[in-house]
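Take a look at this single chain, the form predicted alone, given in structure tokens.
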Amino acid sequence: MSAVSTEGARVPEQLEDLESFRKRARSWIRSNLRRATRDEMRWGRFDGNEEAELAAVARDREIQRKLFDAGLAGICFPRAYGGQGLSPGHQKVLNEELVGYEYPARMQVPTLSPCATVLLEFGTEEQKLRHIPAILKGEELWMQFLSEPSGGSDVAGALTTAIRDGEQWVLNGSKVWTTGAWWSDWGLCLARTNWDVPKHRGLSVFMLPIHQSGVEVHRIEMINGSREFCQEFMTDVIVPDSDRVGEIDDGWTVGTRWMFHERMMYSSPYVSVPDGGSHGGTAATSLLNIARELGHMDDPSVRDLVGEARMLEIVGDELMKRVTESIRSGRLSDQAAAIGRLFKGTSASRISTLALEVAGSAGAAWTDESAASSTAVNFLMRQVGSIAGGTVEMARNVISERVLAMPRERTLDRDVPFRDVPRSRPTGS
């Protein structure tokens, strides 16, 4: 197993200074990327238009390759694997310069983080050389096969089974809530390899091509019309042992870091996301646009709502800076990433509510051109931010037990072999 720093890759002694890097990035972005439209900044809203979504995926791959050729991809990934070997400060500069421009959104999460970062920490040298350059060039899109229909937030309770057969493994089971699996290439999969030990001690991690014999991908339609989430059914899928990531039955060690990167994904130095979030800009700006369009700018109650949204954004940004720096310096363990996850989930839900309150009746009926067009749908979808990427309830548990050192929640299956843990009968049995 090979490990590197999770806050920034090993960097060469001589770094390009930030100002020179900014000028280079700015010049290239303005010369090669288009100004982003509202639709381009909110992927996953294609309402069943598969052709449009596949075209957007292809454009993301194209942009990623352009960034790679320009020396602007994989800013903090080591040069040995196709990265630039630069610092988190350089990544922040790039994120600032990307604001308002198209960028390869589908390449960032979960492809670059957490998937590529997991490979960087736990992959063999051969695995890293085979996959990380391909990821940075836009040739491979990765998804995480983590959640299961029976598990909810209990990731360690995975029922997907991997049975060894010589120098290969045979996988059977199902994964769910996999964003974009239908247009992606590889999956990072957590599977059960030992049923005779407690659940956390019998897991292993594998990587596998998604589009192969034995893997069925079913799409799930959500209330906003998006079909980005998928469920996968694996039947006798063959995975060579060379595609195992980490040690056998030690998948929870990999999984713990995997979930750390997932909680930190939009604050990760490994992703290129316009400063201010995945859409660029700020939610407060969006609320101002709604208020301005509807003529509510002079309403003091509306101004209070916009102010609250901006306050939540500022607090969130400063909180993530402090948590990131504390983890990097060793003042806090990496489990403190749950602090940012909790705040992000709860504040995102509140901001969606604030937007609907600003829009008022215009949030219930609108035209496509209206600034208020997405407020009602976002309100109905507001709990997604508290579930996807690990639930806020799990984040609270992590904070209380692993950050504040409070007594652990009582569990009855802690030292019980997983095959002896009582489970509900499958439907129809």
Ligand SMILES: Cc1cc2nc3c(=O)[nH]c(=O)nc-3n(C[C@H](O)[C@H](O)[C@H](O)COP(=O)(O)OP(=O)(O)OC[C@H]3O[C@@H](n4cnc5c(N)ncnc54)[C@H](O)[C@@H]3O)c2cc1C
The other form holds:
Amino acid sequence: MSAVSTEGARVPEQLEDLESFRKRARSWIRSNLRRATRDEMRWGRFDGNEEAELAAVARDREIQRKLFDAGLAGICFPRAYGGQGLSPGHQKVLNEELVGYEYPARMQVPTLSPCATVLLEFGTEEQKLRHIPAILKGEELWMQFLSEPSGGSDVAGALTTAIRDGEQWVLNGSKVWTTGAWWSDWGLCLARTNWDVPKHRGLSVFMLPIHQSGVEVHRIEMINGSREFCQEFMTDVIVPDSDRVGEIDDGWTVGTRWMFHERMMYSSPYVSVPDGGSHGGTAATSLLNIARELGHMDDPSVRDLVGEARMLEIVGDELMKRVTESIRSGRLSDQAAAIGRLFKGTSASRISTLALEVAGSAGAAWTDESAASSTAVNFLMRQVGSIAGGTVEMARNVISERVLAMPRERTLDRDVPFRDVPRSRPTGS
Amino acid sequence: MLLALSSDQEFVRETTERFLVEQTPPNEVRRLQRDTAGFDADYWRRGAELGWTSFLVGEAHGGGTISGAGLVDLSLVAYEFGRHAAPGPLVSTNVVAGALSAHDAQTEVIADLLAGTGIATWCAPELRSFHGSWAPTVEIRHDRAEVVVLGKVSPVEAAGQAGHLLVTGRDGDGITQVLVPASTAGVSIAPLRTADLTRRFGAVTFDDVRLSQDAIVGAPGEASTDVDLQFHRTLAILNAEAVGAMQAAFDMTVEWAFDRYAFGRPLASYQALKHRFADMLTWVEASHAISDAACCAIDEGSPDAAELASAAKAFIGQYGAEVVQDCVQLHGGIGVTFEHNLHLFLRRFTVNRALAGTPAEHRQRIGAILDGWEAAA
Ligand SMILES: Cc1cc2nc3c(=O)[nH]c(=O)nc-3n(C[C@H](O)[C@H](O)[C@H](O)COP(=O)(O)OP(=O)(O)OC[C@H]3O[C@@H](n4cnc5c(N)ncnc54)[C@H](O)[C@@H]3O)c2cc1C
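Next up, the form predicted together with this ligand, please; the one we just looked at was the form predicted alone.
Complete assembly follows, chain above in first position.
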């Protein structure tokens, strides 16, 4: 079992019981949070307005602060770091009670998990005390600086370099595909600290403020018009050694757990998201709304499509519970988190296709008011769920090699110094 | 299958597993293909001693659960049935025993079912997936002191072996269930052929079958909620069996992939195939998860039982078919031979997939349920 869950868990009898926690959460949520708007409830919806985005970020920070003051932030984080020291069961209750209400969506992934969970697991006492309470209060939004222009799947092939200079490090390189780095505060950065050893043995993890002179943040436009995607260029960025997370050149030990937390995504007990299981703004409900608006719910083939979306959601939720429980009990290794990741990625793709199918020609052209609004744009973005957070192909590699113990793919980068490993030609910028 | 079994549950699962390994190895299953009943009476009686028919029966009638959740306990046995493509009328006998016990009806019949000396089956209504409901194909009338049964039901599992048939019929505006002894005048059973080696099915015709009032199970005209429960229990047992069959086929195929070499390396070393194994494992795990969740919800009578039961039947039917057929594919030629054991699981899976509503029908039912809920909300 991981250091995180051991620290987070306490003996059951000391914990607030679930029913009184539920009452407390419910009454607080009802009197302090707004009902989610139709747009917030609408699944996968994007509005390209920058000011609106900044306002939403500010509101998320504000809600996070209110949750913190109410004793509802960081349910599974230890009390020593401003959390509640409660159980995954309490987090689940909170997620159920949040259904239909606004919540700090931008605080969850990657800030609370994987970034804060990685800090919790590998940070020094000082690092944890400095950042985790600040995160739980909504004062710090974090980004993962993992992927680079040279490649994201091969995370351990990072080229961004940190060179030691006395009590500090000098970082140079570029990270990319960070969503929302322009309004975030801190980056958790995987960098190469030794080019003369094989790739997994020359990495270290650092934390750095995003908004500083050596870091240039460029925005990248996505297919749906969103400009949340960012690329960071780091030039002689100074990071004190006290902001290194984990041991020097042992960054892959951190990285392995980091990937685990990343694959748990929204099923992590460290994040708060309205439960998808009941009558919230789930994908299947949005398909149902499209079918109803078109008057097609009495068509058996349309019922089949809506039913399939619902089926995938329900099964996905049950699978995540099973995988989480299996990892907790040791039936499966934590590599099995890739099973949930694969299912969520492929089912999100399928549901996006189902929505386009249900919409019919109303998916081709729409008004903002129509239920089928943006269905086609969401379809353009269909593969995002199978790419972000590590691709489904990488998940399949992990499942076959790490869970089923099938032979590893042959690689040319295992036992040679990293500087001698063949690399992609530099792309784009 | 459930992740955290209590030691009592594990005991039942394990004794069933051991019994099946001894009593019905693959060649015995092949032999039973030519047996009229598809199982030996003594085998079934001994299985009943292990608890196979007791979990849905109340303690007052000699039954009882291990964990307090009888359907969950039964699903452990059903899972082992699937994993060994085991013979015997598990679904039909249990569903009828549970229905009788709930109404304290026909206690001698319950005792026979419990002891494994009697077999019963359910002449179930047809799924009307579009409306999220079901409809009987049988009519029940009242003629003075007599109950009259008319109509035809097909396919009915173990119809030719059952001593009693629980019949669900339309009774005016209501739904009534009656227990019909198979030997009653007017009952005729035409045997059907099937893809499973040991399961038997028949088409049952009720031609002016007359019974006394005490054949009625539960209150006349008011059996609708009983039928819902019987239907969901049927789905749950079929699903648990299907998951067992998937698991067996998958495990065999993983082993094969490590042992079988092509071009100087094991099949398990090819990424194209590894990725398919990753998908299969994901679908197998997902099938376990949804099957278990549905079992618990049905057992607890939870409001989302119908939705979960259909999600399980739809998902397992759809994705499980991909798993077992891909297992055949990855075996190559040997996978389509009678000599190999793989088809035993393919058969069990296929028949279960076809019974009690196909994946498409259950997806429609989920759509109907969602539509209804949202309308009510
Ligand atoms: C919306 C979104 C948000 C993101 N947010 C972040 C973020 O905050 N921080 C961050 O660091 N990154 C982020 N990413 C980046 C993401 O993690 C990478 O895009 C992903 O890991 C793939 O890396 P890549 O794009 O370099 O593709 P590549 O690694 O070049 O892969 C290209 C294709 O080859 C396949 N492939 C590669 N290697 C193998 C292999 N060994 N076997 C089989 N197939 C293989 C991949 O699956 C993929 O299909 C985000 C991406 C998206 C879409």
